[in-house]
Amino acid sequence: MPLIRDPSYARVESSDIDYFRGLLGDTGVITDSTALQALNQDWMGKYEGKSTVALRPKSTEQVSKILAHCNARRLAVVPQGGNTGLVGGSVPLFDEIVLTTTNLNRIISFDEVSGTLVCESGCILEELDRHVGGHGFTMPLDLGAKGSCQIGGNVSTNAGGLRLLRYGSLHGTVLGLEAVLADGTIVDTLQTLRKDNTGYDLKQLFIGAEGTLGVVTAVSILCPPRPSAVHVSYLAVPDFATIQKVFVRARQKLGEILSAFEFLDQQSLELTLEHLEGVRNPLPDTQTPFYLVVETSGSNEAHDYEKMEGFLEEVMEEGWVLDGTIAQDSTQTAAIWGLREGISVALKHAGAVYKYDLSMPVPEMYSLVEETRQRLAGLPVEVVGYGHLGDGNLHLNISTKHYDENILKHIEPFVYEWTAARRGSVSAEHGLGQMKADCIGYTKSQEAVKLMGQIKRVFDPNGILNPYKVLPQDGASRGDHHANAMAA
């Protein structure tokens, strides 16, 4: 059932626009319909809102005054960073005000001893990595969208990315943050301490909350030393069972320098080669159902390369890897990663795409792809599977020319039910947004969802922050019966 605009929210009036212009100046208030179009629509072109005003604050204090005004008037607000999300979490559904953090883009400090970066939430991830790279460090997060995504959005969605296997999630690397609550209260937990066990760890509530509890305005994040030796191999593997053997061997032989272990299927490769210019197959003479991207990051070039060579020799002698190559320079390394990171962009170029971001026990990951193909046989779709095997994160994508309700009804709720039956997560790293707000019960119990609702009401009693997202609006989730069945 389609959502209906909550009539308890006020509509923007001319007096509101006057207030915002007085606070932000004319350049900080966007009302032009052409300029608003990009802010109203998500990256995939799947979700589109009808906001008539967007605000561009330059300071935490301005964010505070904006939210205090909106809360008093009960004007709904959608916080927006780089707008690279894939579940419709950063765009309005109706006429909510868009609050973009683009102008909150200052790097506040960097400690070269501890590796702690403090910056505002609108800083671009790639630019932050370049900045800390100049000091011999690296950002603990790497995404295909790094050139446009913002660190505040990364934190608000608890983005995972390509190297979670090595550096862990943002729940561990974010040391502190600053956020503004719905009533304008500024919550400053922007510590840079590795150890702080004083009271409740409030920052964790904002990490992954998708802007529903507060607007993140600044973060402190722990950056590891930049690896001086990076080696990437691209391997051809005959089946998914063998992939798991290769993964076990990689952890045994590569140990602490293993930083990424990605897989893609033949369909992903073919689609990317077809729709992206400049991408090439690193193993053009080998065709197999699966390919792997294995990366090591360390500090000893000769030692690390020897370990990668030894690993590759072993898995090929076992017959697990049919063919493989190790990148010999940065250009080849970039080409291999360009292929893996380009899958999502290629899917967009191919047409409409139904994207599912799931985590589950590794042995079961590809079975969902196979069963989805069987279920959609005869329909005009291409089913592809790829993802972060090192942390059990599958990206299931159904590519078609146009969004079609007949296709969708064959996919949902099947995908969510299949995942719930294996006690998996319906959102591994993309968040819930508006796409999966009513699907939270497939992964979380009724009691957990109820507690989340109570927390939301404490932080945002008028419900103005990113409404219609993350939590089901009617208090009941489509997955509730699955949670009950698992608890029984």
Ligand code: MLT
Second form
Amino acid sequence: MPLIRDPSYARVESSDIDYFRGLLGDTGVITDSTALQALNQDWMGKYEGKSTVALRPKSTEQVSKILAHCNARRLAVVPQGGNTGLVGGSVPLFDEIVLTTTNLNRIISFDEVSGTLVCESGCILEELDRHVGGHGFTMPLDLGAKGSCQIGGNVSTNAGGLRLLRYGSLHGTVLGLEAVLADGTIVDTLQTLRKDNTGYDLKQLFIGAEGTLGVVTAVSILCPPRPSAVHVSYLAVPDFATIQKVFVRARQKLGEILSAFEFLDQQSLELTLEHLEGVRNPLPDTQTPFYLVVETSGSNEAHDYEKMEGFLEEVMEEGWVLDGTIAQDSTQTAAIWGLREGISVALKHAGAVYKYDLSMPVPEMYSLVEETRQRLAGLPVEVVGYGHLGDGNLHLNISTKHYDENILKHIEPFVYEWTAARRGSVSAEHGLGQMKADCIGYTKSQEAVKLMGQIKRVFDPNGILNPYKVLPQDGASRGDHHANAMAA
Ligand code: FAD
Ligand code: MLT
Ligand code: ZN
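Alt. form predicted in complex with D-malate (MLT), vs. the form predicted alone above:
Now the complete complex, all chains and molecules, led by this one.
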């Protein structure tokens, strides 16, 4: 993370504020220090910038004029959605202007035949789900931050979440988007077509770009029919090798209705029960190293329940699952998901947290948690592992009271090197942000990173969009993809 502000960026002057007020009105320009504090600080309270102005446009045209002005003046800009990101991507490092999409919150259309939703980027995920729910559809993604994250932020991080296993990634479900480039050019690819092979698929570049290529102002997204029968089970499993057997059997037995396969370790469970009020242990009499949340989403209540019950009986007969429960009503379902989704909130309540979001071959996944625990033995930390097992995505979290360079030294670069040696990814779903802006080389080749730098310069020649994030500033990254892959 760079510690020095790039002096080539201009500083905001009173004439800039006058311009923004003229464009957005007084309510669209935030300069009050209390209001700015919330926009300067990330969700974890780990990253904090020093922006003196935030802008709240209400239309794509206003976004375009803001960026054209900032580009001409060389003022750096941080696009911000719900500010729930976990890698410091949504907040400034220094005095970058915050451009928040909160007021770009209109639903434009919903097509009940195809299930295609078109909306502005500041719409909150949970509200969108409620809207399409009224038409018998559901959003193709779901995550613990759904109450505050925005669809533009989801698209810009290519968020994964709890149902990627079932509905796939946003690279598949986003059908089109509208984005504003650094110079104010509006790129309209807001199609609603399933099939369109005309030239390069530009929308894909904005998906997961973390605000470095443009500001996403509207999105068109394909929603699947809302499942009328949802069943959730919570299972106790003795070891990580057995989890994999249960996963294979779940895919065989539950087939097309399997919609989530999540795991948490005993340490995650204990930490969440300790630090989060209102969570319930679904199996209070069973202590085992691992727990699973398995969900089915289908259309036949009795048939789907029977399938889940048959699956549970089978894995218990095999001796793979020591104890298990199937939620009997929506309260029990919410309690199981509340525990799983509550882990990140509990980690926040517990103090400081070093978060790693990795993907790798599933059989090797938990060894990293164990090795990290061994490396940190004797230090005042709790190492927990949980994640989207069905997607090969591990969330390794090291919880401690305060951020401490000595602890960090024991974790990095170990975690990144370990992952790279197995050809894994140092960002499965949270992105690189400022936390890992110099880490892309652990996962991507030098040639790929160079090409990304060239793309960035085409879209944003003055580098005003989300500087110090995603790509290494000087082109040099920690880690060497090929060297690490060779070491594997
Ligand atoms: P922000 O945090 O505001 O921004 C994230 C990044 O996108 C930043 O780089 C920002 O500059 C950029 N950005 C935001 N909006 C735009 C825009 N309109 N145009 C261009 N760039 C933009 N993530 C997952 O992938 N899976 C999970 O399961 C998951 N669970 C979470 C649970 C909790 C409790 C929390 C707090 C976070 C979780 N996250 C998860 C991380 C986070 O919620 C997601 O990354 C989410 O997609 C971010 O959306 P946001 O609107 O809050 O974006
Ligand atoms: C999750 O899966 O719970 C989210 O990605 C958030 C986190 O990793 O803490
Ligand atoms: Zn996750």
